[in-house]
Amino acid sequence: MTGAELWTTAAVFGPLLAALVALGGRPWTLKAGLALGSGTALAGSLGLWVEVTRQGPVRHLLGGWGAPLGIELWADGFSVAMLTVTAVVGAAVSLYSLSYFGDLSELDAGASPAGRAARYFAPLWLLLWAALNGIYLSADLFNLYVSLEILGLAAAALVTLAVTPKATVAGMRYLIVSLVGSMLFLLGVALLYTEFGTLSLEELAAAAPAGPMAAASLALMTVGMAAKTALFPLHAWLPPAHAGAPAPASALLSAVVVKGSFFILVRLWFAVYGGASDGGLLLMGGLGAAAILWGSVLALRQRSLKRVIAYSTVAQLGYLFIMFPLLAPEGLGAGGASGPASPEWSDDAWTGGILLALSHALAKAAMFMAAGNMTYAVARDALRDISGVAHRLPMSFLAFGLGGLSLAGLPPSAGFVGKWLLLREAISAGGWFWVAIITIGGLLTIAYVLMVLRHALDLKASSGDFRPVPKRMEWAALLLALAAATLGVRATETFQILLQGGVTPWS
């Protein structure tokens, strides 16, 4: 078995075993599957990033057998890049939920919610890893698939963790968007196999789908992953998903499981089919902008800690859909014309976009745990009664505050260079509506991350209960803020790995 071989098991199957191992449903077995799911995913990722910088994208056809019969795994710089990020994320998220979930050792499994809650979070985080590892190194549409399918069952059950009803009609809700996308993602499969007679993404590349069949499965697929992804107008389900979580699993949802969706939906518009057109990447684009605005404008009306968090996840994404027409700066003058996009794609617009992808995925992830510490301590969800605590909770709010400065954009965070880039290119190809988006989208940002600092720093409505917080979640969210704001100090390396492959790596 080749370094490349080892290092692609490790990462799907290592998470896999481990939540087998965490079924055993014992204090024992849930400390034995987070440490196993997190070292073999941290392995997997950091062993991959090596051979892909050293020889470039990597391919693994398990048992020998590659397409159209066969399971081959693809890890080029993109893949390596959202693995390593998760990889990160994950084990942060598996030592908060240690302490979150109290003493696992003092709990009767089953028997309460908090029992049940401490029993199920390891075995459906560990299954939802290694469904997220396999979607970024599967080379075909069925395992897509069939990785999207665990993915969406996983975290609409992290989602009912809670036990509380909102948390189970979220859950419900939830569940019910995420199988109507894997359907219609199901149809556009289907078409596309119609069309072409394979399912492999580098014959389908070497395809050049074109033609009706071609753009109606791209529709359907598109449609499918951007309501799994909560991109505007197909957000609804988000805010009360996340907001109705406990925090481990709401960390998980909104900084690694809607990267999933949009992974697929940038490998099929530019890897299969090359941008598919002008009009289409404006309109992404265009949808990703009213996603800023309008999951800004959200987050500052809303009075509860987690659902300003929420709403901004809606909003932080749409700055990844910007990066589709930005990423073919010579369609951006085309008016939404059709017509195939330029295939001179730009490495600002590439390396900025998944950055701040990257970004998004520490700095959400460690405001969403720093949150679930004021929560914590606080026993309730409001603004209001998370006055003061700042002053207790003096790592929490540190995190929170360094997690918002890097969606926000403020330098040296990386959501600061992913920001510049994407600005950098859309000056240099005179997309000033662009530039407005980002810019009026970051002071937005800025907003209503002061919003909450505000509550946390006032002492005059602050409440004389409080719970102690464990260390170990106020850690585990400072250093994932930590994370995110000195990515961008170290982008260079970062730049590297993402040009191995590029936007089309079977090109």
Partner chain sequence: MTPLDLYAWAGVAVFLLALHAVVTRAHLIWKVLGINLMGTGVFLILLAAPARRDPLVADPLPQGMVLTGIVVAVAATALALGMALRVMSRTGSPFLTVDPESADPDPDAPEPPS
Given for the second form:
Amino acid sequence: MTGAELWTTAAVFGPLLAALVALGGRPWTLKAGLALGSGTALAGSLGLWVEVTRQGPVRHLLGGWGAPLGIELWADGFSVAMLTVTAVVGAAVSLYSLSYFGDLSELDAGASPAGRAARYFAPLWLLLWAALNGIYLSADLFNLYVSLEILGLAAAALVTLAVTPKATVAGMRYLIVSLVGSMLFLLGVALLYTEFGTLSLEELAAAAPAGPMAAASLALMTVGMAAKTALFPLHAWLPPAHAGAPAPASALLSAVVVKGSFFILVRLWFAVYGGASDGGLLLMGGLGAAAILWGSVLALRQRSLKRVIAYSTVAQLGYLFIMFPLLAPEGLGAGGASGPASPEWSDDAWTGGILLALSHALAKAAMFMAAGNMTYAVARDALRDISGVAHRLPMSFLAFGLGGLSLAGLPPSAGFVGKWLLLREAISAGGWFWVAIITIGGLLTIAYVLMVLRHALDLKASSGDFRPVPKRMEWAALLLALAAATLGVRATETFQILLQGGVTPWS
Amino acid sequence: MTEPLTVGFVLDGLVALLLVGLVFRLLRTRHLFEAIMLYVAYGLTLALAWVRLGAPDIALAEAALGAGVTGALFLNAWHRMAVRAGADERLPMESDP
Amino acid sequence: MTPLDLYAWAGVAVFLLALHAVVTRAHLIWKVLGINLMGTGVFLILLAAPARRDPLVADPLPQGMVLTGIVVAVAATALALGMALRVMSRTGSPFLTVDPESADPDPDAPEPPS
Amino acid sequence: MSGPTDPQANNATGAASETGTGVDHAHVRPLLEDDGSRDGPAILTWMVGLLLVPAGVLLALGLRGAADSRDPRIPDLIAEHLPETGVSNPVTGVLLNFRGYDTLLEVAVLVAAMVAVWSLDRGQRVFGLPAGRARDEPVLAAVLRLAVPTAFLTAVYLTWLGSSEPAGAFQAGALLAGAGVLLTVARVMRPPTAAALPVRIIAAGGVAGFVVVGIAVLPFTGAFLAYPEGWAYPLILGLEAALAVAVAVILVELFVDVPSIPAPDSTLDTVDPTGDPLGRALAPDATPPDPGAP
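Given the form predicted alone above, I would also like to look at the protein as it appears in the form predicted in complex with the partner chain.
Everything in the complex follows now, all chains and molecules, and the chain you saw is the first one.
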């Protein structure tokens, strides 16, 4: 047994075991479960970070079989980066949830919606966490499908912990989209297995899938995963679901859950399909650009706090898809000509794009938690109702502002470094369209963040009723926001880990 | 069409056709109960298809889980809706303490 | 054309018919039925299409995948039905009638232009 | 707020259909029948259909003759390594040895669905005979006396048989669940409740067994779930037994614990849609609305 086996086991099976502990239904089992899950996930991701830095990508042959008969866990820099940011966000949200759901000693009855939410948030979230870590580490197509199903069921259930009719409907819609997406993915898996006789991502990459059936599989799996990632124009389910869920669930869904299917998309398009075709990459980038504009404009038009943040997620996810065409800069000048993409991958686009995904996870979790604090305090969600809340919750206000700073891409945040790298790549490749989109998107982000801050600072219409917010909830939001705002300073370490394995780890 | 037309081939053709026909019917009908009954029939036909495809493990699982348990889950949901709609009062709903 | 092809084609037909129903039918229970049937369509393809040594015995690996898939489908169907029932208990309708996009939480706020 | 979202209207129609003597046809139709008026315009239905036809043709062409034209590498590999798995049924070998991790996650999906269903609504409302009635119904009593022990024995047999013949834990679990649902509906057995600790422990036992075995063998074989030499058969049999029981309990839970309409706790329907998503009152000391209040 080497470090790889130990740390991958901790990252996947630690949270899974913790979910079973949390199922005990007593206040202490919930706390023990969250502590065990956070601890094993943090230990696993840090251990793998060290391991991968030292010896490059590592693997764990589950059952001792290895591909193609067995299932392999596989960790490269991309996996480790996603694991780590999920662990950090997850630990903070777990801490936050202990206070948000109120007095845990009253949850035995489970009769009130609040009691049920307190009781079932932890087991659902820990199952989801195990599934996410499983996705980041999986090197097997069918295993990805099973993990995705855990992810989808638990995520939809987190939305319906909120009892309003709107949240129930939003959760149902999310579940339907998620299940249909899984089915499309599964059909793609079936076609690939029929055609190439393997489920291992690495063997598939070696087979360099091409031809009509390979293309059909990629199309099916891309539509399925794009729906789960809420890529424009399949995003309509996201704002009501993320805005309607309880605050800790919103933070997790926006910050890390959508990244699970995004991770699979990146793995498929680049590691397995070797970039597919230039035309396909440009299409994905175009959808990302549309998402940035559409999501940002709609965020500006919202009248409720959490919906602004939810639409901002639609927009920010767009940036992650702008990375697709920029990774193969040679394809940009060709104006959409199809054909195999260039094998020369752009390190700038890769590190910039993934850094944006990481910083969005930190910033968005902080913003949803800060928003959760504000709505917790006034028990209202409209922008008007949070007027003047900045004076009573200065820490949450600061957390929201710092998160917004990172989203908008102002220095020294990680969002700044990520956007700057993408911009540099776009400029050097002559892709002026992408330069314009990135810039406009940044300005719109500043606009909707300022819109929220202006309401929060508005002294004239300070609301009367105010519920005190536990300090732990304020600290959790602020710490994550600080991490997002200062990650840019320590970006070098992230670059080093992301280049372990790089864009195409199996070539 | 190089193979000779055998009894087995005709049987497989009929099973495949029946599968598609049942699905078409159950997705088009407007009556929930009818759709659920057709779903159970589809599950049992599917079990037959698994036997023909040389997968007896799956046939057993399909009959028990696919047609049996899933059919029961749909019927359970139907019953809860029927009680709400006042259409079925034979088995009353009871709340356990 | 072989008997196996017939089942694979039936799988394609079932998958697409079910997908069509999920997209176009508004009643939640039919949507759940459709999602479940999409899965069975994939199972048909998985057992009929991959290579096999003995024409009378399916490849054991897809058999394992399908068995796993059936259990996952039962779990997903059960939750989807439970959630559909809760939608009916909260909104009184088996359709997704409360459009989460339309209503603004603040009744006094000006409607966002659309 | 109006129409179907109005909590008052919701309660009123619920009460009417419960107290009314006849069948409320106006109300049955939207729930149990679908006249299609809520579906999108017909042109949309046709356009989606037309889009899917070429997809179907392409897939059908691509799959034509697939089974015969490819190299059966995996079936050969499985046949070659089956003796090392400790079982002789190749499907069981795939499920519990080659791809045991998938089976572990598959049971975790069941657990996730069960927890999610528990989180949807309070308690459980079981449809069935009044308590104790099963004894007065000779036919039902006879069926129960015959079917339940048979199902139990068959389940044990199927679990054991799985190592060599087409059977296994999931089929056995489904059979046990059938017996459990029968007993519950006949009110012979109290339905297992979400609050009962034994239910949680048994339901979690499948995943827990897998993870504990997987971690326990890690120091000896250097890989998660890699059974040590000679231990494969007993470990697989033990895991199958835990799985069968866990699957049975989870399936019964999924049957009895889905919400009913209307939910009896009317407080849920009076949640202020603009306020706290968990329906809590603003003031920390404010008492929640009385569920029994008219």
